[in-house]
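Presented below, as structure tokens, is a lone chain in the form predicted alone.
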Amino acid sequence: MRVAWTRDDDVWRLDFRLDADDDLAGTVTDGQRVRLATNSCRLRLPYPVDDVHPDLLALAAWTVVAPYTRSRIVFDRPVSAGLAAALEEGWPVQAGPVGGSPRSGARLAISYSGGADSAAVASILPDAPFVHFQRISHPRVPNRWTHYRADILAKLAAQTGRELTVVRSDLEFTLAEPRPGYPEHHAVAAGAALMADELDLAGIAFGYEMGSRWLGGGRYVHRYTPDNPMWSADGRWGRLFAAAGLRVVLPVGGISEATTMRLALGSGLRRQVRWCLRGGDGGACGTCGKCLYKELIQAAVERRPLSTTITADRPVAAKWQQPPPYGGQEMIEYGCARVPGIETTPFARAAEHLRATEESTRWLDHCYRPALDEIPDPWRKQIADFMAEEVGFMTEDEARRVESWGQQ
């Protein structure tokens, strides 16, 4: 793989060319199969930035081309030995040319999507600036996902009143299959990488919670994952970001989506929280699978019946009609144990299978202490103090629920 960056005013363009042993199809770190649609993308910064450190450009490029690169990557400018070593140790690929100096910064920014998890991060770090990634169209790839309302999400981010940097990019359209999306999940930070020197960043905080970090959540394996290759501090992506002087920070990595929901709804950002990708100015769509899932969590936190028009026979509810395991199963258990009248909802069959109770899910209201050990030193105490005061820590028995996940 060969990559090259060019700049035209406030737009940085990435072009890449595959080697003979590279592939148009690849596998993302979480196991998702993807296929390449085109060999270029753009990142539009909020204002012209003349110079970006080569390690930051290399990091941003790698979040796009990693699934397709097999044995080597050649950058258009020398990178530091540390960044090349992180690539070679993590994937492995030969990376070069080598000869640049490492970089550093001082501040921590939040990769802010506007969802409950990133809003919870914002409540923990009230002085941290936001960097928001906004999808824009690609000049050579048709938009097959026109219902994605990136404009609404950016508008809501601007309404928060926080220091905000919006980077607009068409990098999601480099994917042909399964649909427009991040080539690697870390590509959401490509804009933060290009702005890191301007913002003096030493770290970027993500809203990945305990399920994503420790329980193999979403479509990942259903087991305790201390060695999670995507988000563990010493995993290959964590080491790569650190080598670029931009540490990965997971302030909510030790708490559940129920707790991030509680923190987000109790914060000053409640009116701007939006996890739905389809809803317009009138609010969330209420008909997609993500709305149904998040409604279960919100109803559980608020101790009220489910409010949805979705019925069990709808395709978005189909997976809950099957036996477990489920992606995000800990939250399905939590919701089924707390939502009044769950037996009349699309989660009725899941509740029958899981037989969860408030007692069996109480661990999800507390913080898993080992998650704090992964927070880099400059920000660990602030986050730990917040958890002690606002959340509380798991008992030894509760921590064992985390560490035995997938073995029950």
Given for the second form:
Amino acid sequence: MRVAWTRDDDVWRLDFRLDADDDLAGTVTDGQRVRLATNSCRLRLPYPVDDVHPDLLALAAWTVVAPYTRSRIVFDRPVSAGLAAALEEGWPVQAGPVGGSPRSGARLAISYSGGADSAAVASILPDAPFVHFQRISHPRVPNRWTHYRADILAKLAAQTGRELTVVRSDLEFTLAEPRPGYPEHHAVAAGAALMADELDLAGIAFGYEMGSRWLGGGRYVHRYTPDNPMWSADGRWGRLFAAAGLRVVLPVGGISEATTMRLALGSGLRRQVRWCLRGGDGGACGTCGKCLYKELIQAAVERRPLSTTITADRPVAAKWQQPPPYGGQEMIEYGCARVPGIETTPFARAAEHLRATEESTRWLDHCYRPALDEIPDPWRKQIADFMAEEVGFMTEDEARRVESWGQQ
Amino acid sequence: MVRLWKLAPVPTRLRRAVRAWLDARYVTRVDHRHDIRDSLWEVQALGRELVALRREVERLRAQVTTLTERPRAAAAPDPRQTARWDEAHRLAHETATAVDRLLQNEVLLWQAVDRIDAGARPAGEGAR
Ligand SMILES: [Zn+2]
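Next block: the form predicted in complex with the partner chain, after the form predicted alone:
The complete assembly is shown below, putting the previous chain first.
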């Protein structure tokens, strides 16, 4: 793979060309098979920035082209030896050309999506600026997904009143299959990478919670994943970001979605939190699978009956009529154990299978300590203090629930 | 409505007959007999008019029913229109798929060019 960046005013354009052994078919770090749509994309910065460190340009490019690159990545400007080494250690590729010095910064920014998890991160780091990725259409790819209201998310991010940098990009349209989306999950930070020198960034905080970081996330359900290749601090992506002078920070990596929900709903950003935009008017639709899942968690956190019109016979509820495992199963257990009258909801069958109790799901109310050990020095204390004060830590028995996840 | 207007004299005739009957109390018996005959004739005429009137009401009622049902019938899609929509949808879908293939072929084309060219050209050039 060969990549080249060109700048036109506030737009940085990435072009890439496949080597002989590269292919349109690719595999993302989480195992998802993808197919390339086209070989260019753009990042529109909030204002013209004419100089971006080559390591940052290389990092941003790699979040787009990594799935399709087989054995070689050639950048258009020399990268630091550290960045090339992080690439060669993390992936079976040769990286270059090498030359130039590494970069560094001082501040921590939040990659803010507008969901409950990133709102929880924002409540933990009240002074950190936001960087928001906004999807825009690709000039060469017809947009068949106009129901995705990226403009509403950007508007809500602005309404938070926090220091905000919005980067607009069409990079999601480089993906033909399964659908437009981040080529690698880390591409959400491509804009933050390009703005990192401007914002003097040393780290980016993401809203990935304990399920995504330690419990295998949605895709490899049921496995404890200390070695998570996407989000562990010394995984291949963690080391690559660090080589570009941008540490990956997961402030909510040790707490469950129930706890991030509780923190988000209890924060000043409550009114701006969104997990679904299909309802028109920028609100949740209440009829999709994600809305049902989030409603279960919210009802459990608020200790009230489920409020939904979705019935067990609806297609969005079909998976809960099957026996486990489920994606995000720890949260299904948590909800089933706490929502009054669960036997009259679409989760009735799941509740019967899981037989979870408040006692068996209490670990999901506490923080898993090893998640804090992963947080780089400058920011660890602030986050650890918050966890001690607002959440509390897991007992040894509770921590074992994390570490034996998928073995019971 | 025009036909109803023509029927308007009916009540007038009735009124006249009633008035005649009332007046009969003050006229001679012969006159009275004449009047009764006339009134009978009036009543028979009135009966015929009533039958015509009832037929007219039924016709108008049927017309009203047809008129109220017409918009409902129009709401059903015209099959020719549906065919055109289906055709537009098919075209949009096939065009999108074709554009997808075209863009992917372009990527592969540049890959082939580069293979011949053995990497002499920088990636940015010509790839737009
Ligand atoms: Zn929804």
